[in-house]
Amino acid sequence: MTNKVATLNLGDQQVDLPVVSGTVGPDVIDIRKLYAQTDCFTFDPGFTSTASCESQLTYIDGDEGVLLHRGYSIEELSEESSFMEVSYLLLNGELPSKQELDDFSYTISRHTMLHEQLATFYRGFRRDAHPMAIMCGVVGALSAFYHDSTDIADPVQRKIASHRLIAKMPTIAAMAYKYSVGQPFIYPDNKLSYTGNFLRMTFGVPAEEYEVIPAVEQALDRIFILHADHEQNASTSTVRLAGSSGANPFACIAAGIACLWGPAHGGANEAALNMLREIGTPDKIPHYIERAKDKNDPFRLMGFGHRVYKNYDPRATVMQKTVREVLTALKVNDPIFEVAMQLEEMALNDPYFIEKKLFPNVDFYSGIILSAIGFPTTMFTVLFALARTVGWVAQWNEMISDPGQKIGRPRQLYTGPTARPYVPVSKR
């Protein structure tokens, strides 16, 4: 709290509102008592100017292109850390010691199995069901199998539920893929790393030994780190809103998955890859750039710009380097990457995109990497959900632990009809 106040003049009434400061970032005007004092609400569609909660997890400075997890830059974490280490950091607030990391990784590895009856649950879906539909349904169903970790008032049960969700999500995702291609499910191998285990469950087959390629494992682990948490985005806000009602953690994460499925959120990397494939060759880039500038043309450059970042997305810088490493390791000569590189260069030097601050975001490159590894586009958002689960769980835990937490209840600006009498159908 600061000593500053914001004064609101409403007709003859003057209201002083306290100004709250965080450890970093813009100050916040506390309007919690505004309605009681003035009988007025604020109007903020999309909540673009509203802080919905207090959090110690992730900080974004969109103007400067900064992303911090518990104070650590995303660039350092993606280069020096592992997804398991970042998961521990988000859940516990500090980087783990070697022993703490080993213990945490061991605990996660002991929760990777799914209840065997869930295999039958998978077979209830059509064979061509979208993997996100399967994931959303299966995660929601977990609460029917794990009754011993749904009491949100018990910190021990919350911890167990958190570990289960992080551990089982790769298994759920891999089984969704296997079901979509008609291959048998592969059980987890706890000798492998978190990411290596997921790769084996996804691409391995029972009759053959699966070899994890280190460069691919590192690249996918890095993608998981880059997607682990991103402050109060749409899906995270959905998880918090669902959790504010007291819903069990599995239902809350299923709600987050459903929100993430939207093409404006988790489906953006798939849309970016499809756009690059549509462009096809570098010589067609100028034509598509002109189309993107035309307000009457529905075409838009996918993977450019961001709701929060008004500078270069720091995650995109890491992805640009990673995509080169993966294509080199797999000996892939993908013309789509050349299209991406030249498109980025031309857009960054075009006055229109500079003025609009349309810089490449993380989705611009991640789709190329995932496609090179072998994932179909239908799995892209599934991988996003897999990685974001730790952020959702950490945000949910933080919210439940807040004694001042209230059920989410946004208000509205009503513009419908005023009260009117009912007219019987015979007289209408």
Ligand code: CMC
Second form
Amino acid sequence: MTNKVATLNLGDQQVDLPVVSGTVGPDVIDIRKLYAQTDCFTFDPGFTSTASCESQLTYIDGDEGVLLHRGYSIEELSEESSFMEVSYLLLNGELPSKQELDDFSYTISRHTMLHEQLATFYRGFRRDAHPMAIMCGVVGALSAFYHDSTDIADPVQRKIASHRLIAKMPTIAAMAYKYSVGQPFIYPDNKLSYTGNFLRMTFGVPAEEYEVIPAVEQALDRIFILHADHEQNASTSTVRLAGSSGANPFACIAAGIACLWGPAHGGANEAALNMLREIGTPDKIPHYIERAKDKNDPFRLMGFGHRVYKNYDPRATVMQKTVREVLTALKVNDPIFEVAMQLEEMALNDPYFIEKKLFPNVDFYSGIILSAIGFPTTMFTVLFALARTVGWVAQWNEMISDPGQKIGRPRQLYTGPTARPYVPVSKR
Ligand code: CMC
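Having displayed the form predicted on its own, please output the structure of the form predicted in complex with carboxymethyl coenzyme *A.
The next block holds the full complex; its first chain is the one shown before.
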């Protein structure tokens, strides 16, 4: 709370609203009592000016291009840290000691296996099912396996559920891929790192020894760090809203996966690479830029623009650097990278994109890396979901442990018909 007060004049009525400050970032006007005092709601479709909760996890300054997890910059974390360490940080608030990190990694590795019964769920899907459809279904189904053992009021049980989700996502994701290509599921090998294990479960086959390439493992681990959490984005808000009713956490994460799938959110990485492949060669870029600017054409530059970042998405900077490293390490010469860089340059010099503050976001370059590693485009959003699970469970835990937590229940501006008498069908 600050000493500041926002005064709202509503006809003859004057209402003082408290102004609350966070540790950094814009103040918020506390409108919780507004309806009781004035009989008015606020109207903010898409939450463009609304803080939906209090949180200590992630801070974004969209004007300065800053992203901090628990106070640590994404640049430093992606350079110096590991996905397991960032997961610990997000869940617990502090960086772990060496022993704490070893214990955490060990605990996660003990939960990587799936109940064998769950494997049968995959067979209910068509082979050509989108892996995100499989993820929604299988992660949702986990709730059936742990519903009776998950008391969300108990922090220990919440922790176990969180560890299970983080640990099982790579197994579930790899199995979704294996199912689509008709190869046998590969069981986890807990000698490997979290990311190495995922690579082996995805690309290994029983007939051959799979060797994890360190450069690939490191790049993918970094991609996971870049996607771990991102404040109150659409899927995180979905998880919080679902969880606010006291729902089973596995079901809440399935809700988050469903939301993430959309092309305006996590589905943009798949859409961005498809777009770059469609453009194909640098000479076609101007045509696509013109299309993106045309109000009568629904086409948008995928991997461009962000609700919060109005300067540059700091994750895109790290991602662009990682593309170079991976392509060099794998000796891949993907002409799409050249198309992407020229497209970025052209867009950043175009008055439309300058004026609207549209810059590459995290999804613009990630697809090039994932494609070089060998993932089909349909798996891109699955990898995003895998990494974001950490953020989702951390945010869900934070919400449930908040004593002031209430069920999420927005109101509306009703513009439909007023009350009218029912007319029997014979008289219509
Ligand atoms: N290409 C062309 N024009 C665009 C684009 C784009 N990618 N993004 C926004 N605009 C225009 C838009 O047409 C609008 O113009 P006007 O003011 O004339 O109506 C203006 O910029 C503002 O756009 P908006 O849709 O009102 O902004 P928003 O904050 O609601 O949407 C967004 C943000 C990310 C959904 C949007 O920029 C977009 O659709 N981008 C492409 C999809 C994408 O890359 N999504 C990944 C986001 S980052 C990863 C994640 O968090 O999931």
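Because the structure is predicted, anything quoted here is derived from the model rather than measured. Numbering follows the first chain given and starts at 1. By rigid core we mean the largest C-alpha set that fits within 1.5 Å across both forms.
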{"query": "After fitting the core, residue 288 CA displacement of 2 Å or more between the two forms", "finding": "yes"}
{"query": "Cα displacement of residue 349 between the two forms reaching 2 Å, rigid core superposed", "finding": "yes"}
